[in-house]
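First, one chain by itself in structure tokens, the form predicted on its own.
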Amino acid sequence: MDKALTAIPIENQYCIDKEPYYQEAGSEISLYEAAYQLRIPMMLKGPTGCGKTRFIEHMAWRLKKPLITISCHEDMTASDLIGRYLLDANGTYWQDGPLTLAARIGAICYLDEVVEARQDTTVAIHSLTDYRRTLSLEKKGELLQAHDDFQLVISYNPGYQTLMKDLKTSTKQRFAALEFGYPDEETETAIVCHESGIDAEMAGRLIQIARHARNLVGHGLSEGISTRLLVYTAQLIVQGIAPIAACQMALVRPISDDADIRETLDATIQACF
């Protein structure tokens, strides 16, 4: 291994050097900072693509703390979070999982879309989210006391709630929560312009299409057009793609396969352009 890399403290390898762009929509920054000072576990609630991940990246940069992000999925096991023994030419050795590493070095650990993980896996975080702030490494015979700077943050999309796929109440009540939604028109315009380089007038047209689609949630759409998709569309237009084609490609086709919904949204796009 490169000696220069091994000389860098591991926590520095997870620090964010450049400020992630984030437009505050309310008082979420000050609220989160207060929660971090108390190391209260946090839940970020909101629809897909509304800025939850960008927010936690911005806060890690703002607080100058390392950030370890874990993308949750249904096949993720407790060992994937905590760690396991591995085998190499010299025998077996213990490899910390990302949750254990974050607890050791005092990082913010972000479990993205935690509802995707199996419930028997998320139970592993419980002892880190109460007064104990410990993690049991049973296979290693170690009870890890979390670093003073450690904080656990999860993101959660309430739109995915089902009888079979939801967080247990015993898990939810271990977190304080910040609720995120799509930004107001002025803020969303600023975000789209900054992230894509498009002009405000064109960004405004895209946002009008998105707002029309969001009104269809519960009437044929499970979720509306996200700010992320608006940025993709704007980037395509800046790249030289015709606005109508860019909107169909990045705003309509990803969110619905229903012919009637597509026809409705295509008509809205035609009206805007």
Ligand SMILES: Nc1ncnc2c1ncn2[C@@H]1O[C@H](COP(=O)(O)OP(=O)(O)OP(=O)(O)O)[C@@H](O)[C@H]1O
Given for the second form:
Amino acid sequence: MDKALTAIPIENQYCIDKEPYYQEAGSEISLYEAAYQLRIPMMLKGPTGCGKTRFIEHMAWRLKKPLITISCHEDMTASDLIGRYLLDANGTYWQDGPLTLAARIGAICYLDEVVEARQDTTVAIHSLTDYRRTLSLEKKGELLQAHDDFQLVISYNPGYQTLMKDLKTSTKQRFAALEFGYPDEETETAIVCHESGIDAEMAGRLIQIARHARNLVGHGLSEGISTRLLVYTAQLIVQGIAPIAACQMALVRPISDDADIRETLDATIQACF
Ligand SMILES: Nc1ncnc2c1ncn2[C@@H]1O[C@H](COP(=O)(O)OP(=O)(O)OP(=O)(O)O)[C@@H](O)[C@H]1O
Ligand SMILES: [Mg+2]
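Instead of the form predicted on its own shown above, give the structure for the form predicted in complex with the ligand, please.
Zooming out: every chain and molecule, the one shown earlier first.
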């Protein structure tokens, strides 16, 4: 078992073999490809569930580069990203963190929800995202020069930012940005049909409900119904759940606890079916 694992080069373990389905909404594929050719660090902006993760998986597959994804959280330390010394029966040894590994093997490194990470961790990426392309492994006394293929990509949900939690300007201005939003009706129908196997007519109805809810953003709703929730709803219907129950469960209940909003959306659902 161990032998089989070590026989696989580490970069291959992070390669995506099968094409991840991604429906393009604009010209983000060619824009991203151009940025990758120049190794410009990228920021993917947009609300939850609108295809950012799927997009980067698709692009890594398209460019035939390994992809290392790191979900950032507020307890994440710079060592979690960069690496640390560990102890085993033979003594101490250095273990690269995921960011270091990505820089070494020439992967695309996707830092998901980077704003959640502590400031010291975001500062750790500064030297990797300017002309230096280096990462200082201070504890190890190594200055790592990033592999030519390495690129850093971060995701950022502008809706979540507050005055307390935002990226420093000096961090933001190290990235070019692609903005993601809810796709147009035709694109979203194609996505929902592909991901669930539902027919286009039913997908269209679900999308009408979502569009109605998206108009309520800022009027009692903090974020709209995501494409992800539309996919869940369609999958439930394909499983045999009645459309109204599926919509209430996967479209309305997750996004609001407000009785008025629920009532309005439940009425929209009743009207749709
Ligand atoms: N353009 C798209 N092409 C294909 N599938 C999509 C697209 N947009 C959304 N989806 C579907 O929506 C789901 C959620 O998308 P994804 O996980 O990429 O969202 P995200 O933007 O990364 O969300 P989060 O900010 O919460 O991480 C996907 O699993 C996929 O089924
Ligand atoms: Mg994501």
